[in-house]
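In the block that follows, a single chain appears as C-alpha coordinates, in the form predicted on its own.
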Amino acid sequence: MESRNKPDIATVRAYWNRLPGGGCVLEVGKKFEVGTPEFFVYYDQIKKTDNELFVSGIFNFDQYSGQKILDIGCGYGWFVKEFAKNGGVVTGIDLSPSAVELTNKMLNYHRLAADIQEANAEQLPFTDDTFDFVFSNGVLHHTPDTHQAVNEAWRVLKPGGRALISLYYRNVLLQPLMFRITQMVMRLLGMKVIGRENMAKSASVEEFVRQYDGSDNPIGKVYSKKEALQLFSKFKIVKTELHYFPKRFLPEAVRRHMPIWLHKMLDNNLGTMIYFDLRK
(Lines of atoms letter the chains of each structure in order from A and count residues from 1; the text may use other names and numbers.)
(Lines give C-alpha, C1' and ligand atoms only; values in the text may rest on other atoms or scores of the structure.)
Protein backbone atom coordinates (compact mmCIF):
# COMPACT_ATOMS: atom_id res chain seq x y z
CA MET A 1 0.00 0.00 0.00
CA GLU A 2 1.16 3.56 -0.63
CA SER A 3 2.61 5.34 2.38
CA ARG A 4 1.38 8.79 3.38
CA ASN A 5 4.81 9.95 4.48
CA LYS A 6 6.97 8.17 1.96
CA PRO A 7 10.65 8.99 1.42
CA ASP A 8 11.45 10.74 -1.83
CA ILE A 9 13.22 9.17 -4.79
CA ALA A 10 16.59 10.66 -3.81
CA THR A 11 16.44 8.87 -0.45
CA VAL A 12 15.56 5.60 -2.16
CA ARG A 13 18.37 6.04 -4.70
CA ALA A 14 20.92 6.72 -1.95
CA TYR A 15 20.00 3.53 -0.10
CA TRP A 16 20.11 1.26 -3.13
CA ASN A 17 23.28 2.91 -4.37
CA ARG A 18 24.88 1.82 -1.10
CA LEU A 19 23.33 -1.65 -1.31
CA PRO A 20 22.64 -2.62 -4.96
CA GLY A 21 20.73 -5.88 -5.09
CA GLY A 22 19.23 -5.55 -1.62
CA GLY A 23 18.94 -8.21 1.05
CA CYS A 24 20.89 -10.96 -0.67
CA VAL A 25 23.86 -8.64 -1.07
CA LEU A 26 23.84 -8.16 2.70
CA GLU A 27 24.26 -11.91 3.06
CA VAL A 28 26.64 -12.66 0.19
CA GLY A 29 28.70 -9.54 0.88
CA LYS A 30 29.58 -10.99 4.28
CA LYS A 31 31.29 -13.91 2.56
CA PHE A 32 32.75 -12.41 -0.63
CA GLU A 33 33.64 -8.97 -1.93
CA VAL A 34 30.73 -7.57 -3.93
CA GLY A 35 31.38 -7.80 -7.67
CA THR A 36 34.03 -10.52 -7.55
CA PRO A 37 33.66 -13.83 -9.43
CA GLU A 38 33.19 -15.58 -6.08
CA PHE A 39 30.34 -13.20 -5.26
CA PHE A 40 28.56 -13.92 -8.55
CA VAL A 41 28.95 -17.69 -8.19
CA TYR A 42 27.60 -17.72 -4.62
CA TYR A 43 24.72 -15.37 -5.48
CA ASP A 44 23.85 -17.60 -8.42
CA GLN A 45 23.68 -20.55 -6.03
CA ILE A 46 21.26 -18.71 -3.72
CA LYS A 47 19.05 -17.78 -6.65
CA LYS A 48 18.86 -21.31 -8.02
CA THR A 49 18.53 -23.21 -4.72
CA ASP A 50 16.27 -20.86 -2.75
CA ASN A 51 15.01 -17.53 -4.14
CA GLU A 52 13.93 -18.76 -7.57
CA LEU A 53 13.82 -22.52 -6.97
CA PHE A 54 10.08 -22.95 -7.49
CA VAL A 55 9.25 -19.84 -9.52
CA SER A 56 11.69 -20.20 -12.41
CA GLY A 57 9.07 -21.97 -14.55
CA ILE A 58 7.12 -18.74 -15.10
CA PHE A 59 10.15 -16.66 -16.14
CA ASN A 60 10.44 -18.49 -19.49
CA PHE A 61 14.04 -17.37 -19.99
CA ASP A 62 14.37 -19.44 -23.17
CA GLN A 63 11.28 -18.09 -24.95
CA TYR A 64 12.46 -14.57 -25.78
CA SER A 65 15.35 -15.07 -28.17
CA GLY A 66 15.61 -12.02 -30.42
CA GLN A 67 12.88 -10.16 -28.54
CA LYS A 68 13.27 -6.83 -26.74
CA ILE A 69 13.18 -7.29 -22.96
CA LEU A 70 13.16 -4.61 -20.26
CA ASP A 71 14.24 -5.50 -16.71
CA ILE A 72 13.06 -2.73 -14.37
CA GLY A 73 15.31 -2.63 -11.30
CA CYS A 74 18.05 -4.97 -12.49
CA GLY A 75 20.01 -4.83 -9.20
CA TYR A 76 23.16 -6.84 -9.64
CA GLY A 77 22.01 -8.29 -12.96
CA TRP A 78 21.06 -11.93 -12.37
CA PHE A 79 17.88 -11.76 -14.47
CA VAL A 80 19.59 -9.68 -17.17
CA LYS A 81 22.20 -12.43 -17.38
CA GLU A 82 19.61 -15.22 -17.62
CA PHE A 83 17.62 -13.52 -20.38
CA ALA A 84 20.75 -12.46 -22.29
CA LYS A 85 22.34 -15.91 -22.28
CA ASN A 86 19.13 -17.26 -23.82
CA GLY A 87 19.27 -14.79 -26.71
CA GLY A 88 17.08 -11.96 -25.44
CA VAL A 89 17.82 -8.38 -26.51
CA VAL A 90 17.93 -7.06 -22.96
CA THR A 91 17.77 -3.56 -21.55
CA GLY A 92 18.23 -3.28 -17.81
CA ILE A 93 17.52 -0.14 -15.82
CA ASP A 94 18.17 0.66 -12.19
CA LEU A 95 17.83 3.74 -10.04
CA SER A 96 21.35 3.46 -8.66
CA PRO A 97 24.66 3.85 -10.52
CA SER A 98 26.16 1.14 -8.28
CA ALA A 99 23.65 -1.38 -9.63
CA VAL A 100 24.47 -0.37 -13.21
CA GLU A 101 28.15 -0.92 -12.51
CA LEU A 102 27.50 -4.25 -10.78
CA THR A 103 25.28 -5.54 -13.58
CA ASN A 104 27.93 -4.66 -16.15
CA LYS A 105 30.50 -6.57 -14.09
CA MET A 106 28.14 -9.55 -14.03
CA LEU A 107 27.77 -9.39 -17.82
CA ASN A 108 31.51 -9.09 -18.35
CA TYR A 109 32.11 -12.07 -16.07
CA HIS A 110 29.72 -14.19 -18.16
CA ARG A 111 30.85 -12.62 -21.48
CA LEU A 112 27.35 -11.42 -22.29
CA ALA A 113 25.99 -8.15 -23.67
CA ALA A 114 23.02 -5.99 -22.68
CA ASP A 115 22.14 -2.30 -22.52
CA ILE A 116 22.27 -1.20 -18.88
CA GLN A 117 21.08 2.29 -17.94
CA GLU A 118 20.54 4.37 -14.83
CA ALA A 119 16.85 5.33 -14.81
CA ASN A 120 13.80 5.87 -12.60
CA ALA A 121 11.01 3.27 -12.87
CA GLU A 122 8.48 6.10 -12.47
CA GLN A 123 9.86 7.94 -15.54
CA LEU A 124 11.16 5.36 -18.00
CA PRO A 125 13.32 6.89 -20.77
CA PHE A 126 11.69 4.91 -23.58
CA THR A 127 8.98 5.63 -26.13
CA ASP A 128 5.56 3.98 -25.99
CA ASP A 129 5.23 0.38 -27.19
CA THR A 130 8.98 -0.37 -27.22
CA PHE A 131 9.37 -3.79 -25.56
CA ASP A 132 8.02 -7.29 -26.20
CA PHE A 133 8.44 -8.27 -22.54
CA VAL A 134 8.64 -6.07 -19.43
CA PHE A 135 9.96 -7.75 -16.31
CA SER A 136 10.33 -6.52 -12.73
CA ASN A 137 11.04 -8.90 -9.87
CA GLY A 138 10.57 -7.59 -6.34
CA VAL A 139 11.32 -3.95 -7.21
CA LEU A 140 8.28 -1.71 -7.70
CA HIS A 141 7.23 -1.92 -4.04
CA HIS A 142 10.42 0.03 -3.28
CA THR A 143 9.60 3.15 -5.33
CA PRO A 144 7.56 6.02 -3.82
CA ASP A 145 4.79 5.90 -6.45
CA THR A 146 4.30 2.23 -7.30
CA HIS A 147 1.13 2.92 -9.29
CA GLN A 148 3.00 5.33 -11.57
CA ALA A 149 5.79 2.77 -12.07
CA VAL A 150 3.24 0.11 -13.07
CA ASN A 151 1.67 2.55 -15.53
CA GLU A 152 5.11 3.19 -17.04
CA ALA A 153 5.64 -0.55 -17.48
CA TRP A 154 2.32 -0.70 -19.35
CA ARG A 155 3.21 2.34 -21.49
CA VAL A 156 6.51 0.95 -22.82
CA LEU A 157 5.12 -2.55 -23.45
CA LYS A 158 4.01 -3.36 -26.99
CA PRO A 159 0.32 -4.18 -27.56
CA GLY A 160 -0.06 -7.90 -26.98
CA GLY A 161 3.26 -7.98 -25.08
CA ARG A 162 3.85 -9.77 -21.79
CA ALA A 163 4.77 -8.31 -18.41
CA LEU A 164 5.79 -10.25 -15.32
CA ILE A 165 5.84 -8.20 -12.13
CA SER A 166 6.15 -9.34 -8.51
CA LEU A 167 5.44 -7.49 -5.28
CA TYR A 168 5.69 -8.19 -1.55
CA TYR A 169 2.61 -10.15 -0.50
CA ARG A 170 0.59 -9.96 2.73
CA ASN A 171 0.41 -13.72 3.26
CA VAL A 172 -1.37 -15.50 6.11
CA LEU A 173 1.65 -15.12 8.41
CA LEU A 174 1.32 -11.34 8.07
CA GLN A 175 -2.33 -11.16 9.10
CA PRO A 176 -2.89 -9.34 12.45
CA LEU A 177 -3.11 -12.32 14.83
CA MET A 178 -0.70 -14.57 12.95
CA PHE A 179 1.88 -11.80 12.67
CA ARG A 180 2.43 -11.78 16.44
CA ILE A 181 2.72 -15.57 16.43
CA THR A 182 5.19 -15.35 13.55
CA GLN A 183 7.35 -12.93 15.50
CA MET A 184 7.15 -15.09 18.64
CA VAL A 185 8.29 -18.16 16.70
CA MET A 186 11.16 -16.18 15.16
CA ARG A 187 12.32 -15.13 18.62
CA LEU A 188 12.00 -18.67 20.03
CA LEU A 189 14.05 -20.06 17.16
CA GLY A 190 16.61 -17.28 17.51
CA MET A 191 16.13 -16.27 13.87
CA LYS A 192 18.32 -13.28 13.02
CA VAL A 193 18.89 -12.61 9.34
CA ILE A 194 22.06 -10.71 8.41
CA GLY A 195 21.31 -7.02 8.04
CA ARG A 196 17.71 -7.50 9.25
CA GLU A 197 18.32 -8.55 12.84
CA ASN A 198 15.41 -6.54 14.31
CA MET A 199 12.59 -7.94 12.19
CA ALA A 200 11.15 -10.02 15.03
CA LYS A 201 10.78 -6.83 17.10
CA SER A 202 8.89 -4.87 14.41
CA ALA A 203 5.91 -2.87 15.66
CA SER A 204 3.82 -3.55 12.54
CA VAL A 205 3.60 -5.73 9.46
CA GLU A 206 4.63 -2.75 7.34
CA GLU A 207 7.74 -2.22 9.46
CA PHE A 208 8.52 -5.94 9.27
CA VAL A 209 8.24 -6.07 5.48
CA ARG A 210 10.21 -2.87 4.98
CA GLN A 211 13.18 -4.66 6.54
CA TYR A 212 13.11 -7.58 4.08
CA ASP A 213 15.84 -5.77 2.14
CA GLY A 214 17.72 -4.33 5.10
CA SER A 215 16.99 -2.60 8.39
CA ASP A 216 17.60 0.83 6.83
CA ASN A 217 15.56 0.23 3.69
CA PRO A 218 13.43 3.40 3.29
CA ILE A 219 10.49 1.81 1.43
CA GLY A 220 9.18 -1.74 1.23
CA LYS A 221 5.41 -1.85 0.71
CA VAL A 222 3.29 -4.96 1.20
CA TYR A 223 0.09 -5.76 -0.72
CA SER A 224 -2.91 -7.99 -0.39
CA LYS A 225 -4.00 -9.58 -3.66
CA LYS A 226 -6.94 -7.17 -3.88
CA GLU A 227 -4.70 -4.13 -3.38
CA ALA A 228 -2.19 -5.38 -5.94
CA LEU A 229 -4.88 -6.10 -8.52
CA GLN A 230 -5.89 -2.44 -8.41
CA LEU A 231 -2.40 -1.47 -9.56
CA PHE A 232 -2.73 -3.58 -12.72
CA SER A 233 -6.14 -2.38 -13.90
CA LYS A 234 -4.76 -1.45 -17.35
CA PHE A 235 -3.44 -4.95 -17.96
CA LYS A 236 -5.09 -8.22 -18.77
CA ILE A 237 -4.19 -10.51 -15.86
CA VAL A 238 -3.39 -14.02 -17.11
CA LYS A 239 -2.58 -15.56 -13.73
CA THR A 240 -1.08 -14.94 -10.30
CA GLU A 241 1.22 -17.15 -8.26
CA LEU A 242 2.71 -17.05 -4.77
CA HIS A 243 6.39 -17.88 -4.30
CA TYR A 244 9.52 -17.36 -2.25
CA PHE A 245 9.62 -18.87 1.19
CA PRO A 246 13.29 -18.24 2.14
CA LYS A 247 14.40 -21.58 3.57
CA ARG A 248 17.90 -20.27 4.22
CA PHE A 249 16.55 -17.93 6.91
CA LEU A 250 15.49 -20.89 9.07
CA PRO A 251 17.83 -22.35 11.72
CA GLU A 252 20.38 -24.71 10.23
CA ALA A 253 18.95 -27.76 12.05
CA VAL A 254 15.52 -27.09 10.50
CA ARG A 255 16.91 -26.45 7.00
CA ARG A 256 18.95 -29.64 7.03
CA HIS A 257 15.95 -31.87 7.66
CA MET A 258 13.34 -30.07 5.52
CA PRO A 259 12.32 -32.20 2.51
CA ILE A 260 11.94 -30.44 -0.80
CA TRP A 261 8.21 -31.24 -0.97
CA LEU A 262 7.68 -29.32 2.28
CA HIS A 263 9.75 -26.39 1.04
CA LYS A 264 7.67 -26.32 -2.14
CA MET A 265 4.41 -26.42 -0.18
CA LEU A 266 5.56 -23.49 1.99
CA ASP A 267 6.69 -21.62 -1.13
CA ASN A 268 3.31 -22.03 -2.83
CA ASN A 269 1.17 -21.25 0.23
CA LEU A 270 3.27 -18.93 2.42
CA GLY A 271 5.25 -17.17 -0.28
CA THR A 272 6.34 -13.62 0.51
CA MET A 273 5.92 -12.50 -3.11
CA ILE A 274 2.94 -12.43 -5.45
CA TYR A 275 3.70 -12.72 -9.17
CA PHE A 276 1.45 -11.23 -11.85
CA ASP A 277 1.60 -12.62 -15.37
CA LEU A 278 0.17 -9.81 -17.51
CA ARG A 279 -0.65 -8.85 -21.09
CA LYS A 280 -1.25 -5.46 -22.72
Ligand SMILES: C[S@@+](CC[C@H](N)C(=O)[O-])C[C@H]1O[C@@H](n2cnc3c(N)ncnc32)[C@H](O)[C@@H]1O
The other form holds:
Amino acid sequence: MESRNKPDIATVRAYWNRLPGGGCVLEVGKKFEVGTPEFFVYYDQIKKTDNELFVSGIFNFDQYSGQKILDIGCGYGWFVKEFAKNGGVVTGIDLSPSAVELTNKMLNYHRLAADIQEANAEQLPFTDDTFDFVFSNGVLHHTPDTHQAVNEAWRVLKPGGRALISLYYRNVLLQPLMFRITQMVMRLLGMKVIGRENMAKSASVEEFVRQYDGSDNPIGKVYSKKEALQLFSKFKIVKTELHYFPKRFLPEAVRRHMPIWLHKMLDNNLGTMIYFDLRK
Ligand SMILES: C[S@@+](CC[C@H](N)C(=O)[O-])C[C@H]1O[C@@H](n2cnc3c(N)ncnc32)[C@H](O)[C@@H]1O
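Right, and the form predicted together with the ligand of this protein, after the form predicted on its own?
Full complex below, order starting with the chain above.
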Protein backbone atom coordinates (compact mmCIF):
# COMPACT_ATOMS: atom_id res chain seq x y z
CA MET A 1 0.00 0.00 0.00
CA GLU A 2 2.67 2.49 0.99
CA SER A 3 4.40 2.54 -2.40
CA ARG A 4 1.31 3.73 -4.33
CA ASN A 5 1.49 7.35 -3.28
CA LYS A 6 4.75 9.07 -2.61
CA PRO A 7 4.18 12.75 -1.84
CA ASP A 8 5.93 13.78 1.38
CA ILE A 9 4.46 15.12 4.60
CA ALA A 10 5.17 18.77 3.65
CA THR A 11 3.07 18.38 0.49
CA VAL A 12 0.27 16.80 2.52
CA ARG A 13 0.43 19.58 5.12
CA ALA A 14 0.35 22.29 2.44
CA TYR A 15 -2.74 20.75 0.81
CA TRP A 16 -4.74 20.41 4.02
CA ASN A 17 -3.62 23.79 5.22
CA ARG A 18 -5.43 25.26 2.23
CA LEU A 19 -8.45 23.06 2.84
CA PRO A 20 -8.91 22.24 6.56
CA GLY A 21 -11.70 19.68 6.81
CA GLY A 22 -11.30 18.52 3.22
CA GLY A 23 -14.15 17.60 0.91
CA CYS A 24 -16.94 18.88 3.13
CA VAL A 25 -15.30 22.30 3.31
CA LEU A 26 -15.15 22.28 -0.48
CA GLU A 27 -18.94 22.16 -0.48
CA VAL A 28 -19.89 24.10 2.65
CA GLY A 29 -17.17 26.69 1.96
CA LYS A 30 -18.98 27.54 -1.27
CA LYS A 31 -22.04 28.59 0.73
CA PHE A 32 -20.46 30.24 3.78
CA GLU A 33 -17.08 31.67 4.64
CA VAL A 34 -15.08 29.00 6.48
CA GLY A 35 -14.91 29.61 10.23
CA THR A 36 -17.94 31.95 10.47
CA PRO A 37 -20.86 31.17 12.81
CA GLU A 38 -23.04 30.42 9.72
CA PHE A 39 -20.45 27.88 8.60
CA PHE A 40 -20.42 26.12 11.99
CA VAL A 41 -24.24 26.01 12.19
CA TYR A 42 -24.63 24.65 8.65
CA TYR A 43 -21.81 22.14 9.12
CA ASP A 44 -23.34 20.97 12.37
CA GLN A 45 -26.65 20.27 10.62
CA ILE A 46 -24.97 18.20 7.92
CA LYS A 47 -22.83 16.21 10.35
CA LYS A 48 -25.71 15.64 12.76
CA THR A 49 -28.03 14.37 10.05
CA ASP A 50 -25.39 12.06 8.61
CA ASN A 51 -24.17 10.78 11.93
CA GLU A 52 -27.47 10.43 13.75
CA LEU A 53 -28.99 8.46 10.90
CA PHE A 54 -26.04 6.27 10.07
CA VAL A 55 -22.96 6.16 12.27
CA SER A 56 -23.65 7.56 15.74
CA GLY A 57 -23.83 4.03 17.20
CA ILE A 58 -20.17 3.44 16.58
CA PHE A 59 -18.96 6.87 17.78
CA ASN A 60 -20.53 6.56 21.27
CA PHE A 61 -19.88 10.23 22.06
CA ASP A 62 -21.50 9.96 25.49
CA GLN A 63 -19.42 7.07 26.81
CA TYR A 64 -16.16 8.90 27.48
CA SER A 65 -17.03 11.40 30.17
CA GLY A 66 -13.88 12.14 32.19
CA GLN A 67 -11.73 9.99 29.92
CA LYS A 68 -8.65 11.12 28.02
CA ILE A 69 -9.44 11.17 24.30
CA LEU A 70 -7.09 11.81 21.40
CA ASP A 71 -8.55 12.84 18.01
CA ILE A 72 -5.84 12.32 15.37
CA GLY A 73 -6.37 14.66 12.40
CA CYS A 74 -9.18 16.67 13.97
CA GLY A 75 -9.74 18.80 10.82
CA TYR A 76 -12.22 21.59 11.56
CA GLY A 77 -12.98 20.00 14.96
CA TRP A 78 -16.49 18.62 14.78
CA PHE A 79 -15.60 15.39 16.60
CA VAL A 80 -13.48 17.21 19.19
CA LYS A 81 -16.53 19.37 19.90
CA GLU A 82 -18.88 16.38 20.26
CA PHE A 83 -16.54 14.50 22.64
CA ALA A 84 -15.86 17.67 24.68
CA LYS A 85 -19.60 18.46 24.88
CA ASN A 86 -20.14 15.03 26.42
CA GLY A 87 -17.50 15.50 29.12
CA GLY A 88 -14.45 13.95 27.44
CA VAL A 89 -11.01 15.38 28.22
CA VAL A 90 -10.04 15.92 24.61
CA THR A 91 -6.75 16.45 22.85
CA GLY A 92 -6.92 17.06 19.11
CA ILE A 93 -3.95 17.09 16.79
CA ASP A 94 -3.70 18.03 13.14
CA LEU A 95 -0.87 18.46 10.68
CA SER A 96 -2.27 21.71 9.39
CA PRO A 97 -2.08 25.00 11.31
CA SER A 98 -5.32 26.17 9.69
CA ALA A 99 -7.14 23.10 11.06
CA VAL A 100 -5.82 23.91 14.54
CA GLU A 101 -7.06 27.47 14.17
CA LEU A 102 -10.45 26.38 12.83
CA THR A 103 -10.95 23.81 15.60
CA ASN A 104 -10.16 26.42 18.24
CA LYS A 105 -12.64 28.78 16.59
CA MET A 106 -15.30 26.08 16.61
CA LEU A 107 -14.62 25.33 20.30
CA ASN A 108 -14.87 29.04 21.14
CA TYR A 109 -18.11 29.29 19.22
CA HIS A 110 -19.60 26.42 21.25
CA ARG A 111 -17.91 27.61 24.51
CA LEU A 112 -16.08 24.34 24.96
CA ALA A 113 -12.47 23.56 25.84
CA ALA A 114 -9.94 21.07 24.46
CA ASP A 115 -6.19 20.94 23.92
CA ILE A 116 -5.54 21.40 20.18
CA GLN A 117 -2.00 20.96 18.84
CA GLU A 118 -0.26 21.01 15.50
CA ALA A 119 1.38 17.57 15.15
CA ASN A 120 2.04 14.72 12.75
CA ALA A 121 0.16 11.44 13.25
CA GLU A 122 3.36 9.61 12.32
CA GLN A 123 5.26 11.15 15.29
CA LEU A 124 2.78 11.84 18.06
CA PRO A 125 4.14 14.15 20.77
CA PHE A 126 2.79 12.01 23.64
CA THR A 127 4.31 9.40 25.91
CA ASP A 128 3.29 5.73 25.69
CA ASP A 129 -0.04 4.63 27.22
CA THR A 130 -1.48 8.18 27.60
CA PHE A 131 -5.07 7.96 26.29
CA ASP A 132 -8.19 5.93 27.16
CA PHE A 133 -9.59 6.39 23.66
CA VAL A 134 -7.79 7.14 20.40
CA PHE A 135 -10.02 8.28 17.56
CA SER A 136 -9.18 9.04 13.95
CA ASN A 137 -11.82 9.65 11.31
CA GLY A 138 -10.82 9.77 7.64
CA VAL A 139 -7.20 10.74 8.23
CA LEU A 140 -4.66 7.93 8.21
CA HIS A 141 -5.22 7.09 4.52
CA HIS A 142 -3.93 10.63 3.75
CA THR A 143 -0.54 10.34 5.43
CA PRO A 144 2.58 9.04 3.62
CA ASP A 145 3.34 6.27 6.14
CA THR A 146 -0.01 4.92 7.32
CA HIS A 147 1.61 1.93 9.03
CA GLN A 148 3.77 4.21 11.18
CA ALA A 149 0.72 6.34 12.08
CA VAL A 150 -1.28 3.25 13.12
CA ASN A 151 1.65 2.12 15.31
CA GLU A 152 1.73 5.56 16.91
CA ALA A 153 -2.00 5.33 17.68
CA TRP A 154 -1.32 1.98 19.37
CA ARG A 155 1.69 3.32 21.32
CA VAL A 156 -0.16 6.26 22.93
CA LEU A 157 -3.26 4.18 23.81
CA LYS A 158 -3.45 2.78 27.35
CA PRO A 159 -3.49 -1.02 27.65
CA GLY A 160 -7.16 -2.07 27.48
CA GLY A 161 -8.07 1.27 25.81
CA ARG A 162 -10.27 1.65 22.75
CA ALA A 163 -9.29 2.97 19.34
CA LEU A 164 -11.74 3.77 16.54
CA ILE A 165 -10.04 4.34 13.21
CA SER A 166 -11.58 4.66 9.76
CA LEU A 167 -9.96 4.22 6.36
CA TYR A 168 -11.15 4.47 2.76
CA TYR A 169 -12.63 1.12 1.81
CA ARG A 170 -12.40 -0.74 -1.49
CA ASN A 171 -16.11 -1.59 -1.67
CA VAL A 172 -17.83 -3.67 -4.36
CA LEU A 173 -18.23 -0.63 -6.64
CA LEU A 174 -14.44 -0.29 -6.68
CA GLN A 175 -13.66 -3.89 -7.62
CA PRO A 176 -11.96 -4.07 -11.07
CA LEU A 177 -14.96 -4.84 -13.32
CA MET A 178 -17.53 -2.90 -11.29
CA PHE A 179 -15.28 0.15 -11.20
CA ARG A 180 -15.58 0.66 -14.96
CA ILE A 181 -19.38 0.31 -14.69
CA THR A 182 -19.43 2.76 -11.75
CA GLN A 183 -17.52 5.30 -13.82
CA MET A 184 -19.69 4.71 -16.88
CA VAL A 185 -22.85 5.36 -14.85
CA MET A 186 -21.29 8.51 -13.37
CA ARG A 187 -20.45 9.75 -16.87
CA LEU A 188 -23.88 8.87 -18.26
CA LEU A 189 -25.64 10.70 -15.43
CA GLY A 190 -23.21 13.61 -15.72
CA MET A 191 -22.39 13.14 -12.04
CA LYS A 192 -19.93 15.77 -10.87
CA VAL A 193 -19.20 16.94 -7.38
CA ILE A 194 -17.64 20.33 -6.59
CA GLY A 195 -13.85 20.05 -6.48
CA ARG A 196 -13.78 16.45 -7.77
CA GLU A 197 -14.95 16.92 -11.35
CA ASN A 198 -12.40 14.47 -12.82
CA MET A 199 -13.33 11.40 -10.79
CA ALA A 200 -15.41 9.74 -13.50
CA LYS A 201 -12.39 9.88 -15.84
CA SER A 202 -9.83 8.45 -13.36
CA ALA A 203 -7.55 5.82 -14.84
CA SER A 204 -7.51 3.69 -11.68
CA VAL A 205 -9.41 3.05 -8.48
CA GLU A 206 -6.52 4.61 -6.53
CA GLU A 207 -6.74 7.77 -8.62
CA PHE A 208 -10.54 7.85 -8.13
CA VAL A 209 -10.35 7.48 -4.35
CA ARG A 210 -7.52 10.01 -3.99
CA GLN A 211 -9.97 12.63 -5.28
CA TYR A 212 -12.70 11.95 -2.67
CA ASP A 213 -11.25 14.88 -0.77
CA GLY A 214 -10.47 17.08 -3.77
CA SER A 215 -8.84 16.75 -7.18
CA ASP A 216 -5.47 18.02 -5.92
CA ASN A 217 -5.37 15.91 -2.79
CA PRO A 218 -1.83 14.45 -2.82
CA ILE A 219 -2.63 11.18 -0.99
CA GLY A 220 -5.80 9.12 -0.55
CA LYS A 221 -5.19 5.36 -0.20
CA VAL A 222 -7.90 2.74 -0.47
CA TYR A 223 -7.86 -0.52 1.52
CA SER A 224 -9.46 -3.91 1.27
CA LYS A 225 -10.47 -5.33 4.65
CA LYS A 226 -7.58 -7.81 4.48
CA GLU A 227 -5.03 -5.05 3.80
CA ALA A 228 -6.39 -2.93 6.63
CA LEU A 229 -6.37 -5.87 9.06
CA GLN A 230 -2.64 -6.25 8.43
CA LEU A 231 -2.13 -2.60 9.40
CA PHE A 232 -3.98 -3.18 12.68
CA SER A 233 -2.29 -6.48 13.57
CA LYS A 234 -0.99 -5.11 16.91
CA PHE A 235 -4.58 -4.41 18.05
CA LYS A 236 -7.37 -6.69 19.13
CA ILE A 237 -10.16 -6.22 16.54
CA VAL A 238 -13.58 -5.97 18.17
CA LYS A 239 -15.64 -5.24 15.05
CA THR A 240 -15.68 -3.50 11.71
CA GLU A 241 -18.49 -1.48 10.11
CA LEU A 242 -18.97 0.14 6.72
CA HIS A 243 -20.36 3.67 6.47
CA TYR A 244 -20.74 6.69 4.21
CA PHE A 245 -22.39 5.59 1.03
CA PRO A 246 -21.56 8.59 -1.18
CA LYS A 247 -25.12 9.82 -1.63
CA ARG A 248 -23.81 13.22 -2.75
CA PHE A 249 -22.61 11.60 -5.97
CA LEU A 250 -26.18 10.75 -6.94
CA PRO A 251 -28.39 13.11 -8.95
CA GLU A 252 -30.43 15.48 -6.79
CA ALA A 253 -33.81 13.89 -7.69
CA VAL A 254 -32.65 10.38 -6.69
CA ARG A 255 -31.07 11.74 -3.52
CA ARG A 256 -34.17 13.60 -2.42
CA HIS A 257 -36.48 10.62 -2.82
CA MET A 258 -34.26 7.90 -1.41
CA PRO A 259 -35.92 6.37 1.68
CA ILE A 260 -33.82 6.25 4.85
CA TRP A 261 -33.97 2.44 5.02
CA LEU A 262 -32.44 2.22 1.54
CA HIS A 263 -29.77 4.76 2.38
CA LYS A 264 -28.91 2.82 5.55
CA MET A 265 -28.70 -0.40 3.57
CA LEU A 266 -26.40 1.21 1.00
CA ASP A 267 -24.35 2.78 3.80
CA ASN A 268 -23.73 -0.59 5.48
CA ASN A 269 -23.00 -2.47 2.26
CA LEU A 270 -21.48 0.08 -0.11
CA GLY A 271 -19.90 2.46 2.40
CA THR A 272 -16.72 4.22 1.29
CA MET A 273 -15.23 4.07 4.79
CA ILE A 274 -14.42 1.07 6.94
CA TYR A 275 -14.38 1.62 10.70
CA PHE A 276 -12.18 -0.52 12.93
CA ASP A 277 -13.23 -0.77 16.55
CA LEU A 278 -10.00 -1.81 18.30
CA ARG A 279 -8.52 -2.55 21.73
CA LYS A 280 -4.92 -2.53 22.92
C1 LIG B 1 -10.68 14.53 5.64
S2 LIG B 1 -10.02 15.50 6.91
C3 LIG B 1 -10.79 14.70 8.30
C4 LIG B 1 -11.01 15.64 9.45
C5 LIG B 1 -11.78 15.07 10.64
N6 LIG B 1 -11.15 13.93 11.22
C7 LIG B 1 -13.20 14.73 10.25
O8 LIG B 1 -13.55 13.56 10.15
O9 LIG B 1 -13.98 15.64 10.04
C10 LIG B 1 -8.34 14.91 7.04
C11 LIG B 1 -7.51 15.65 8.08
O12 LIG B 1 -6.33 14.87 8.34
C13 LIG B 1 -5.26 15.75 8.56
N14 LIG B 1 -4.01 15.00 8.35
C15 LIG B 1 -3.56 14.41 7.22
N16 LIG B 1 -2.37 13.81 7.44
C17 LIG B 1 -2.09 14.01 8.75
C18 LIG B 1 -1.00 13.64 9.59
N19 LIG B 1 0.04 12.93 9.14
N20 LIG B 1 -1.03 14.01 10.88
C21 LIG B 1 -2.06 14.73 11.38
N22 LIG B 1 -3.12 15.12 10.64
C23 LIG B 1 -3.13 14.76 9.34
C24 LIG B 1 -5.50 16.87 7.56
O25 LIG B 1 -4.79 18.03 7.89
C26 LIG B 1 -7.02 17.02 7.65
O27 LIG B 1 -7.38 17.99 8.60
